[in-house]
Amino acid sequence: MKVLIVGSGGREHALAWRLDREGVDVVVAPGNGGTPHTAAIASTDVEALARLARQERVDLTIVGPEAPLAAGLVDTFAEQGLKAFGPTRMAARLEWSKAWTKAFLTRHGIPTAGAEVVESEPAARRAIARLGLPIVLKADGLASGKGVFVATSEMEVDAAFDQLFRRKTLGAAADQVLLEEYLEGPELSLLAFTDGERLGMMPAARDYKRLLDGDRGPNTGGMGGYTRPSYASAALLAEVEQRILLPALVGMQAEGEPYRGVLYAGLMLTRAGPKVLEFNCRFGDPECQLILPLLSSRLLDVCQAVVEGRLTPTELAWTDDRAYGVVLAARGYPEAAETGQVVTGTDALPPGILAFHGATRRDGDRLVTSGGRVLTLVGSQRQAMYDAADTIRFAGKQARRDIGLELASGVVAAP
């Protein structure tokens, strides 16, 4: 079997490196420093990906990322007689259009909070003055993580509409703007296979968003985070399950677009019980990092089971324990990752620890940085995780350091 991965960050590695142990046969375009048998193609060049995978006479695609989603390369693929894993352009429409999901989450009953869509800074001033702070401001369309701000003063509204309205610094995404209701609780990430009826849930997870210890800091693409977090009960999950997960893949069946892939769902337990923050149309990065670790069965027959509409649910299985994984980010990263500077230590890693490849590229017999989230740290144990990451080395580095400590202490918060 050959299987061709699309993307080049940790999440694209992490693939890679598990269907590697499985003895499939990987190409990954464009991939990175970490990642074997690169193609150098760009993740959203659908045409380009589709000759090679002709050329490389590939089995099964799989998408890591958001972008070639929304880009339509599931339907070209399709179009072209190629299998691939992942929803369709439409369907993936849950992540690419937030306003839209909000919508499609009203109509089907989906618990999330409330809001309202703007075009402009007047208006968005004119809402806030209605609803009050603190608020949330979500840039409607994709922005790699950054396209989402908490406001709890008038300093961080403005600040925030510096970025969406005035600089534009995210361009189109933000020509909508979400006004999001507040919400609080803890968060959780929880991810699924689905073949566009059924589900197969993954370990639950707990990501870190923000750039600093003690969630300060702006909010990144993740920098970190632990699966199986203490308040993900039984209960919980199955909660999520009935009233999240399958209500999404009932609303997008009843609206003419089967979702199949992995469908991810951001949550906030709130006390009125979980609601939606957003969905992902893939999986997470950390989250595929920290979960992949634990899948028992073998990755490509489930992928390959959801793209052929079988997949068996009760067949899914996963070890028992749990992974923790840091995010080791470039200087300025995310604003201007700082790019060109020497990583070592990679090759010097103790048993147990991974090291998941993401903004890396090769110079010569040189690892260099070529973004801001370089690597991520995983391991079984919280302390030898950061142990691990402390023995990486290069310029500039910024890691996260409370990630999992409400389990190291014990101090668990619950909804």
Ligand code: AMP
The other form holds:
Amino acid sequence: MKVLIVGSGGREHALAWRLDREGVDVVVAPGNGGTPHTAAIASTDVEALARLARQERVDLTIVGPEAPLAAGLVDTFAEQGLKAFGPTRMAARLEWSKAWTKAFLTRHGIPTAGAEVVESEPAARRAIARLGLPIVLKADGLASGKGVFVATSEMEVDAAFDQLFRRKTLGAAADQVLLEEYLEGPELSLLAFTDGERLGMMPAARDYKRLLDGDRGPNTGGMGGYTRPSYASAALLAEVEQRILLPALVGMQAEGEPYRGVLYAGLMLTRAGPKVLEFNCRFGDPECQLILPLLSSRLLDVCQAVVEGRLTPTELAWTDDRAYGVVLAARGYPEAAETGQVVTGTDALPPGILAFHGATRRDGDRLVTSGGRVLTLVGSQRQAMYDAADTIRFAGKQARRDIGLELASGVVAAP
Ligand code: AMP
Ligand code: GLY
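Okay, that's the form predicted alone, but what's the structure of the form predicted together with adenosine monophosphate (AMP)?
Zooming out: every chain and molecule, the one shown earlier first.
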């Protein structure tokens, strides 16, 4: 059995690690310094990836990031008789258009923050004068975590306008901008496998999006996380499944775009109940690195069942462990990450600790940094995970120290 994994981050390393342990022959495109067998093809070069899948006689392709899904990888592969795990381009719209998704959620009565869509700075200004502060401004399209601005002051609104409308740093992704009601509460990531009809829920996770301890500093792709936060009760998870994830699946099917793959709900647990902040159409990074080590079923079997439309949620089994993960990031991340620093310590980790490579590459027999989120260290105990993270060295390393410290990072008790 041969699987092609598309992508180059910690998420893709975790997928490759897991399938390799299941005895699957894995190739990762383009991969990184931690993934064993790589092919130098960009993750959005769909035609070249399809050629590779044929040449290498790949049985299944698993797509890590959102960009290839938005580019229609799954559609192109299907046209060529190749199996790929993930939603079609139109189903992936749940991630690549926040304006469309907001209307979809409203059509189907799924709880989310109220929002208006605007297309210019004057329109945004008029709407904000009416709606008041704080307010959240969101670019409609894909922006790698850089498209959301929480504004509590006129100055912050102006800074967001500058990027969205004047300097257009996000390009066409900000042709439409959502002005969204500001919500408060603990955040939760809830992911599920789905074959379009059934949901196989994964353990809930908390992601830390801000760079610095105490949820300060700029938003990032994610600085770490842990699974099964105590505020995510079984009743709450059942409520999210019934009121959010299932209606979304039913809605996609009713609209003629059945959704298959991983559906990821980013939620705010407000006093008025859980509300959708965003959907992602794929595994989260770093959530994937935390969740996969807890899976007792074979990942390959689950992915094949999803692709073939025969998922049996009762056969999806998890260990009772928790997982804690911290991202070791490069100096300058998230604005401009420094690269080329030598990394040491990854080959001398204690048992039970996993090091997933995000932005590394091999340079002869050295391992060097190649981007922002260099490694994710994962373990089932918080202190052991941090002790191991401290033994990894590279110049400029930055990491949050408060991952998994419940109540210490702005997370208040569940409403
Ligand atoms: P998103 O990419 O939509 O998940 O947004 C990134 C981060 O911005 C989230 O993790 C939240 O911390 C914050 N955020 C997004 N939407 C809202 C909202 N409506 N109210 C308050 N904070 C938000
Ligand atoms: N951890 C957030 C994401 O993958 O989008």
